[in-house]
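Below sits a lone chain in structure tokens, taken as the form predicted on its own.
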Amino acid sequence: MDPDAVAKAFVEHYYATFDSNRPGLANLYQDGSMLTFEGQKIQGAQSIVAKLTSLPFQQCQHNITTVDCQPSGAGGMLVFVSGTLQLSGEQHALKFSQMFHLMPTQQGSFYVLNDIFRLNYA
């Protein structure tokens, strides 16, 4: 396995799946798993995608510019993500920092245990 190469592909998935079917990463996410998004803790797969669907747009753009990856315990990854947030209607992008704790799954991929969201304000 090629940690990198799963990261990329994560990340592809996930920003695919959040700009045009935001209910659709419920499957990412499981109970124990918890998303602080911009300081507000939330647990639990049902919770997280509760939030993610009632964020105040509908339509969105994300342009990732970084992707790094490392491997952690238990056969995990950390993967840290930097790009930009593109809302339908508003003219200037929005920066954003995002990490992922992937935990592996008995089936063979992968599920998001952590998730940590900041816009980056300059």
Contents of the next structure:
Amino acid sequence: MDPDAVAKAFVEHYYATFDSNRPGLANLYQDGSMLTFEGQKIQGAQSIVAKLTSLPFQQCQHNITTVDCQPSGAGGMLVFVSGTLQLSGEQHALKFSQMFHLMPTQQGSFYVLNDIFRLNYA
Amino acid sequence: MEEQIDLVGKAFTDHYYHLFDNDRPALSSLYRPSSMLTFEGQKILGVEDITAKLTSLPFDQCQHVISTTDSQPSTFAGGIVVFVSGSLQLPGEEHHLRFSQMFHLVPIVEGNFFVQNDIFRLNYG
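If the structure you just shared is the form predicted on its own, then what does the corresponding form predicted together with its partner chain look like?
Entire complex below, previous chain first.
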């Protein structure tokens, strides 16, 4: 299976879930997962989903500009994303970059082991 | 342990960009035959081709100014993922270029790492 296609499919699924069913992100993290969100470090699926569902906006839309991926070894995949984040009511979209380190699950899909998110300020 | 990861990540990136800005051919010491670089979407494999790419970029001098460095353990047997954002100043250019870059560092011996994965993107707009 083409790694680029897998990465793209994962990214689309991740942001579609984020934008329409944020609690559903719990399926994409496990206990060992780590998120660094604008410098704040969070560990474990529960705490990560609590953080993401408590962000100070109800609705948002991610628009993805670039997706780059590379195998990390031991079946893992590194994915590097850049794009914009449109919050409802805000005139200007926020630019962001995000990296995921995906690891395979026993069911043949992926979960997020490492997740680092940064806004790109002008 | 967490703080240690941050220190290692920052020390590595400081060293990396110092080499890039002062002795670009010496970057070859940080890559291996298995290393991968994706530079603005172009995929390059192995230390030789990666060094050739970086030393042939269309500018003689540059200066990286780092804004943020985030590190996490990758559980690849002591590996570390590092996410950097900053700006790149080219001589003669009035405006800095903003960029983001991620490294996956893999240990060789105690305290020494090489770059297994490297992805670089300019941030436009």
